[in-house]
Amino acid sequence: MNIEDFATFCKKKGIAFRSADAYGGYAGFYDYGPLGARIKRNVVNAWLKFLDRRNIVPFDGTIVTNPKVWEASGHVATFGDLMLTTVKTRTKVRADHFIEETLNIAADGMSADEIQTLINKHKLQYNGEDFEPVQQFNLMFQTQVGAVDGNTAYLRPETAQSIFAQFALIKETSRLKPPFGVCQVGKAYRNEISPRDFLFRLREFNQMEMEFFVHPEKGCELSKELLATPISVLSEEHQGSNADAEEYTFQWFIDKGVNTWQVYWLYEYYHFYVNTLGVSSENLRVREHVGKELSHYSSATFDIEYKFPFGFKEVFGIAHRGDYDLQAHAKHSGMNVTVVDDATQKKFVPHCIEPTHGLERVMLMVLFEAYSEDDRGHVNLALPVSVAPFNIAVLPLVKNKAHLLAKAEEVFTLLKECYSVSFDVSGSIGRRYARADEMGVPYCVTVDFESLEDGCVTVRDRDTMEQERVKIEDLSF
């Protein structure tokens, strides 16, 4: 199924929609529908119980802050991204993507001159128009603050940024020391050129991201079992040719002298978006950022990709981001950052360890994994339980009985103290099983004449399709 076909299909299952459809959309912005609000939802909190431990603590930054908050980070003078525009018509496209997408070359990192360069020599055009010059365009929204002229801010670009300007007051509020994390889920803006491949890249999305602020000179210990598990990698020497991703095992990392905080994380997230996300690991691998695509805070980035219809993409990434943020921060605001080693009793500035994905890009990758469709044109979305919009269905057998109404929801209200639960009684018993399966949702409950007498309801299992007659009071899932 390619991104168009399966926009539709969400559209048609209330799970994501274009904002303002009524009025043609709005490019790079979607409205999530009652099933689509639901996983959302559900996806954000199998992240934070992911992340429920002793030495990380949650944060929620303001979408609008200090400007100077963006100048210190740098993203004023270089957040942006290549752009081109068509002589005639004056059409917009991102550079790297109109590279990519017509030499079939990767071009992320790619500087103005390297793909002017290109453009020229390929003699290249959009639609029959030559272009003008590669431009810089920035992708921070400005907004006006208060009722003086002048006063300008921006929507933030990412949520990282709050966390390190907040750095000290967090740092004494929680009591914490290196090593420890803060975690934050929340909107954030880029006014990007070309949004497309529906919810994969916006301009209004969500961020799913921790700061792990270490110590410079202190790892963490990995087990062997991490350092033996296997994963595939598409490693900076074979970028750029037609080779394969290749297996190694995390020890790979090691040997290339990747910090092991980052290695570690890079383990638990991958195996967060196996075991707790149900995601294939034959859909996913791992990408080294070649050396000039590295961001200039980073000394080693890796992506966590997953095969999407439209290819391998980026869903996570993790940076080791020095302490470039946190030094920018105090050289611009005067904030203390420094830290006191208690064995040592030195001063040291922390270095940061970033793992970070956007929500709508792993919600995506979930479904997409989910998806199935059999000969008949049966939809099933295998969604895991952790993630599901609801875990079980409670269908009673006819909708035209009072008394077997009455059964159907004394089982919905003994039910829903502890799940999530729907209540379906449009149509055919048949056609309500098809519509649960469609709904990801992966127990349904029968209430049928017999449940009057033996106490008893009919389990049916999404992914097997097994029935098993169960008392109502042993239900447990």
The other form holds:
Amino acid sequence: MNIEDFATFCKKKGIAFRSADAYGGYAGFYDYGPLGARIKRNVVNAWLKFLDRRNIVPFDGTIVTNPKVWEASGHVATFGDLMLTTVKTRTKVRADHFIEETLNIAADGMSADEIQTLINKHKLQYNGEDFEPVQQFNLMFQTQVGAVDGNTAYLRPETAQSIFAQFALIKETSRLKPPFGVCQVGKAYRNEISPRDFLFRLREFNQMEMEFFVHPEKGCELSKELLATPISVLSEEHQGSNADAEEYTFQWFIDKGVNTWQVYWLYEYYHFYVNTLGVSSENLRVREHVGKELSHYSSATFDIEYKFPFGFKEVFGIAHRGDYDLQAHAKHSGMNVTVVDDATQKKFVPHCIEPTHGLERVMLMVLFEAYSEDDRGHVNLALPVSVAPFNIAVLPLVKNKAHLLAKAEEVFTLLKECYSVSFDVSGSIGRRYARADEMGVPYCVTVDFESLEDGCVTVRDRDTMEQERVKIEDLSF
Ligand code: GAP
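Output the form predicted together with glycyl-adenosine-5'-phosphate next; the form predicted alone has already been displayed.
And the full complex, kicking off with our chain again.
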């Protein structure tokens, strides 16, 4: 299914709507509907549970902060994309995407000069129009704070900086020493030149980031099992020769000299996707960032890409940020970012390994992975139990029999103690099963006339469609 049809399905099911849909929407902004809001919350909770470890603490920063943070981090000077504007209609397109789509070559990280040279060489136009010279475009949204003119601030383009900017306070109050992590989920804003592909490239989105602080000279021990685990990789060399990804093991990263903590978290997140979110490893690959596309703060970055209908695209990234951010904030604010090594009593500035992913991209991946439609048009959204909007749908066989409804209400109330449960009375039972499958509900519990006699209900499994009679008091999944 293509992305447009999938967006239509998600709208129909109440997963996500264009923001202000009745006004024609607003490019790059989506709202979560009643079902999507539940799935979103479950994805966040699954991620928080995955990171619920003794040396990881949560953090929740503001969206608007002192603009000096963004000057120190380098975002005011460098956080942008190259943009092309057409001469007549002044249509704006993101330069690297335009080059990739028009010439079918990788353009991520190309300089303005390189792009201009390609445009001149191939006499590239957009809808028959020439371009103005290529320009830098800063992606940060600006706002004015207070009643004074010129008090410019920014909506955060990443959640990470609020952690770096508060490093001293977080370290002090959590009483943790490296290796330790700080995780945060929250809104981030980027004034994308061309938002597209439904939830994939948005202007307002959520990030789930972790800044993991380590001793610069101390690695982590990796098990034999981890190192022997197979993984599909598109390396820098593959990209240079336009070759396909190859099957390696995690040992490949060690042989390449990648930081052991970076390898550890790459492995952990990969398995979080496969084991907890139910993503098939066949649809995942790791892509190494080639030198010129590395962000200004990173010395090595690897993405996990998912095979969307519009190609393999980044869902997750893990960067080695070194001490770039802590040093920058120490320099600009005077904050003390050093830590004393208990073993040597020497001070050091921690390095940061950053695993990050966008909530909307994770959701899109999970939804695509779960979606299937058979020849008869029956849709099944095989979401894992941890992510599904409801664990169970309670279905009274008919809606116009008071005693049957009362029994179904009783079952609903009982199950609500432990599970998230929906209650559906409208339409035939077949139609209600189909509706529950489309919503991704793993189990349906049907209360029928026999239930009134024998205290049993029919439990139907979404994925196998098998049905079983179970005593109400034994209902536990
Ligand atoms: N703190 C590092 C950082 O922000 P990034 O690769 O720019 O790195 C992290 O963003 C993640 O945020 C990406 O892997 C992606 O999942 C998500 N993301 C980035 N831009 C996005 C956008 N415009 N729309 C939706 N998700 C986005």
